[in-house]
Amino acid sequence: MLKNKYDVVVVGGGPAGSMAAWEAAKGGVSVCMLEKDRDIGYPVRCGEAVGESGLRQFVEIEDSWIAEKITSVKLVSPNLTSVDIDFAAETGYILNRRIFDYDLSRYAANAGAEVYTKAYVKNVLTNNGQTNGVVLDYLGEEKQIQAKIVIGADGLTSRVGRWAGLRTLVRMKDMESAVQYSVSNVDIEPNKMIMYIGMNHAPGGYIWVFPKGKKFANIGIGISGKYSKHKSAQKYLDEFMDREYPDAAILTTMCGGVPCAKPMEKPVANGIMLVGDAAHQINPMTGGGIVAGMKGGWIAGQVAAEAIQNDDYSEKGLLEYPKRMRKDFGKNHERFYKIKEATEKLTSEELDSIAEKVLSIPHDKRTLTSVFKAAVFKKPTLIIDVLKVFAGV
């Protein structure tokens, strides 16, 4: 039954969401989390790649999520050469987001948060400058909860963020469109993951194309918001579509803003944090959001539960929260962005050179750091932002 006050009222129901909830839950405090939809998991909205290093540091792994275990890239440059590398170390995965965010949110449930979908918040309540709950609509009937903590975990345009009154726009430049088909009838190799670049692929983004099971796939765009006024995302895709895949199926569509920023530097306020799209922990070279949000909840729910046992629940007792981001993996994404930043530039001819000399390098001792390395030669600095993303620093 839905109480009228918690410590900590969690808005939204995805990755993010639900880690906030499950750490806020083991720390000892009363936990609800809000899902406006109907289903945890449903609908989809990402393009469902993840790291199997990333998600280990959470879970144990489910068979029942994987759709694809992916071992190696093709990276499609402008001319259509093609690089294959194949991982050294790491095991991407395609999941079954919808089995696995509700399975997320089993475990926050069985750690003692209660779980709500079909609860629409429509406003935070505030007093004194203090955020401290929400107002929502739960099954037709308007409801008020109070709480000493809300953490918004409302994605990219995150309501409760700027009811709150914290800045969560999004520069232009750094907002990627982007639109993804889910698809049948594809024939793609397994295990493989492809990627094309270039201003005539995607401009400012790249296509990707991630294999799910035989003949299924999800093929999307990321294209910079500065050229979306000029040509579509959907329109770059469909002539992608017909060119690569003109007998393939479309089952389902999904489309929206990808912010491709770096975190926000202070998603935290008096009494309210924000996590994962919405606090825009999203990683600005691959616009993928899940590990980062994952651990930005999972920072989250630990510094509320904290806050809550030393009743400071003040924008200076959570600034605990970005600080720890930026050291675990908020550094990183500043470095990314940077590289994203001068990757951007290259022409078509440079990629395409890029592609060239990756080619040169023997099929066995090509790795992403190698590729990257090449693509920032005109900026030598920048090797070295390279060099301490993959090795972790």
Given for the second form:
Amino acid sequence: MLKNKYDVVVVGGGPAGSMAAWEAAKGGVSVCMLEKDRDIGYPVRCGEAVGESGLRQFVEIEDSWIAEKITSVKLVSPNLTSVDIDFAAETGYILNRRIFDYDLSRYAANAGAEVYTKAYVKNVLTNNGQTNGVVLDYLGEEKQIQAKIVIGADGLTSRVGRWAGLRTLVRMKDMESAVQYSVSNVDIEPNKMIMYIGMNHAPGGYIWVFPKGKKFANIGIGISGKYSKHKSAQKYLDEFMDREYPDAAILTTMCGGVPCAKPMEKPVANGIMLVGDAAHQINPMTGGGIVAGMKGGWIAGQVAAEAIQNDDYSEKGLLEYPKRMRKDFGKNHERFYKIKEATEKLTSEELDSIAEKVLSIPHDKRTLTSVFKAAVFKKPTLIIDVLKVFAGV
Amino acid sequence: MINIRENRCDYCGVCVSVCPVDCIEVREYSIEIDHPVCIDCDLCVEICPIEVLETHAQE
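Switch from the form predicted alone to the form predicted in complex with the partner chain and print that structure.
The complete assembly is shown below, putting the previous chain first.
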């Protein structure tokens, strides 16, 4: 039963929240995770693509999570030149987030974290500038929970972050305006993801086709807020669907924002930590946030447990969390951000000629590295950072 | 003045995260704009992927 006091309260039951709750519980402190919806994992607001090695850092991968294994990518340039590239070392998955998220919350629960759904947090409690709990509606009643640390895993809008006065605002150019259809009755190759790039397809972003089983796929688009003024993401996507998949049945429409920004400088305040989308923990080049958010939750959960053992939940103490994040992949995040900015400058003509150049490489010799090498060849000044990241991949 | 066509809304909150004056409140299944605080910058209109928000010319 919901108590009125825990060491750590996690607001939000996505992957970042579950990882935070799991790690904090493993660290021996009392933890409660509060999810506003009826179910963990639903509704889904995600393309559901994830890399195997990224996921394996945290969990053994269960078959039931996987809708489709991805072993190659088809990149389509503005003039519809398409290049197929097999993944060399890396395998990808399109997940069933509904099952995946659910299982992560079970792992947290099995480690001792309490999990409550239909628990809608509507404010934080503070005392002398120190957050020390939350106010929530639970089963029709207003409740207060005292906590030494509140972890905000409450997504893009992070109300926890705003209540704590943290700067959660995202600049328009760094915000992807995104919409996705889950569609059936589409003929797509198995095990291959498709990405359409270029200003005509998705300015400042891309269109994705992620297969999820027989004749079934997540098809979505993200466009940069820099370009979304005159034509909405949905208009771009609908034009694409009419052209490429006119017979698709749209079973679900979901939309959202993807902050493709630099990492948040300070995702902590006195008694507060933000994780996942709330802390903009998203690979700014791909818009992928599952692994980055899990890493955020994983580290935040550990730091929270240590902070409670050391009896220091001040902002200063909790700064250990962003410090470890930076140590772990901070540089990569910055680098991916630079690559995003650089590749955005490529014109449609340049993208087409890069695609042509890669096509001239025999299929079995093509790698993602060869794409970037071709890009560097066409635009050496812009893509210098790419090789730093992908050399050796 | 920003008009909300709420029957289109998916309550994703992308508008909230670009609002420079923090005048939009998206809850579970509701969206509200605090009009006196709103500065009519239209960023929310621009970022909404499914055209829920629209600029409503004042009389």
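Positions refer to the first chain, counted from 1. For the two forms, the rigid core is made up of the largest set of C-alpha atoms that agree within 1.5 Å on superposition. Note that the structure is a prediction, hence the values are computed from the model and not measured.
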Task: Core superposition between these two forms, C-alpha change of Ile361 at least 2 Å - done: yes
